[in-house]
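Next comes just one chain, in structure tokens: the form predicted alone.
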Amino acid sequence: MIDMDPQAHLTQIHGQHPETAKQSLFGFYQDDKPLYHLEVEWPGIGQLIPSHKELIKVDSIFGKGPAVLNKLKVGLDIADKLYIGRHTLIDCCPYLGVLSLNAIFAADLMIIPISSDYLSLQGAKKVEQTLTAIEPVLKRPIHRRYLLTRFDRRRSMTFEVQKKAKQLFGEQVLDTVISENVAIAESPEKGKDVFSHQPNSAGANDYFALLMALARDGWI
């Protein structure tokens, strides 16, 4: 896993936090450094390559030229001659910039979760307007699955929200859905991830079903 968000969210709840800027995911950009140098074990779960709060500087530092844009699926193809068969889950920031970018250019599946409310549903519809625009740079078609977590059948908006979704999206929209969950919620505070923390929930059993729905389809 690849933690490419400043905010750290992915890092904090591993619980090691990179020293210096330097034993994070900015030592590959700022050093060059091979990605399976950052690497730190998750047990259970893999490798990670933490975040730091330095890569907000990312954009400023190295512009938005091609070899930038490009460095994550260089480095990405590197290892991925040493680990052959590894998946890579890369999180992302919330907004545009030269790492969202260089996940775009690298990744071969985009999942983009609408939390089920009308204000997420309109960031999905600007997103999917970014991505049909940057296909023809890319030259080839940007694979995304919208993904609807938050999900609460309590409320009738939660079920608007998703047919207005399909019908925006169509079978880019994921039949699996993240339920409104408090062990999802209760997980970070924990330190653990939700499978750690009550690997019965609702909400483990929904991330579970994702990964089954993807490995369908051909992406796992």
Ligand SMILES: Nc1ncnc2c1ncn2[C@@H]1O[C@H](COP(=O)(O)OP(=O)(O)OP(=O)(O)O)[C@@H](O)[C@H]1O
The other form holds:
Amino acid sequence: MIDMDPQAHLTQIHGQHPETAKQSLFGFYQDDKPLYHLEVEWPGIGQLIPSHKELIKVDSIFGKGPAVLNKLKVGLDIADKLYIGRHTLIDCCPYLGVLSLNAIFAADLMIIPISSDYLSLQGAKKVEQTLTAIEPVLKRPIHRRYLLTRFDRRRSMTFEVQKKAKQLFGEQVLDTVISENVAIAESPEKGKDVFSHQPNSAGANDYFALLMALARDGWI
Ligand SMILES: Nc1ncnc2c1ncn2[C@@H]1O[C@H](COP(=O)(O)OP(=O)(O)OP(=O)(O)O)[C@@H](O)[C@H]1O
Ligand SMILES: [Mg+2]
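Form predicted alone done, so how does the form predicted together with the named molecule look?
In what comes next, the whole complex appears, and the chain from above leads the way.
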């Protein structure tokens, strides 16, 4: 997993913040450290490349030239030669700057969460517009799926947002949804993923269904 969000929530859940920015993903951008030098173990899960608040500087230090936009893709291609068969999950921040563009350029599939409310749908519309504008530059389709999260079946707005998302993004909206669920809300505080925290919860079931749907479509 790569924590590409300077807020570093994923790193916080892992429990060990790197002491210096150099030991985080920032070291890859600033000092050209290979990605595998930055990995830390996450027992039972895999490896994490942690984030650091300094990562926010990447946007101002580096311009938006093709070299920096392709940097993560190149770094991951090198890492792939060492660890064939590993899947990489990149956690992005909501802002579409250099970091998120790096993730978009490197990824086979983007998952865009829409928490089932109106503002989140507006955010997703902006993401869709940006991706449509980037595709001609990349000269390949950006494969993406919209995932409705915090899906609260007691609210009619939830179903309105789902309907609108399907009108806007069509087949790109996943049929699997993630329910509003207390086990998901609690698990970060426990420093756990939802599967270890509450394996039989609706939240764990929903995320498992998501994995199955992605596997069925050949993404994992
Ligand atoms: N399906 C859900 N049910 C209940 N609570 C949820 C659900 N999804 C997320 N949350 C709550 O919202 C918090 C933040 O969620 P999320 O992990 O999406 O945010 P983030 O990564 O910190 O935010 P962002 O990347 O948008 O800045 C979680 O810690 C959890 O408490
Ligand atoms: Mg996040």
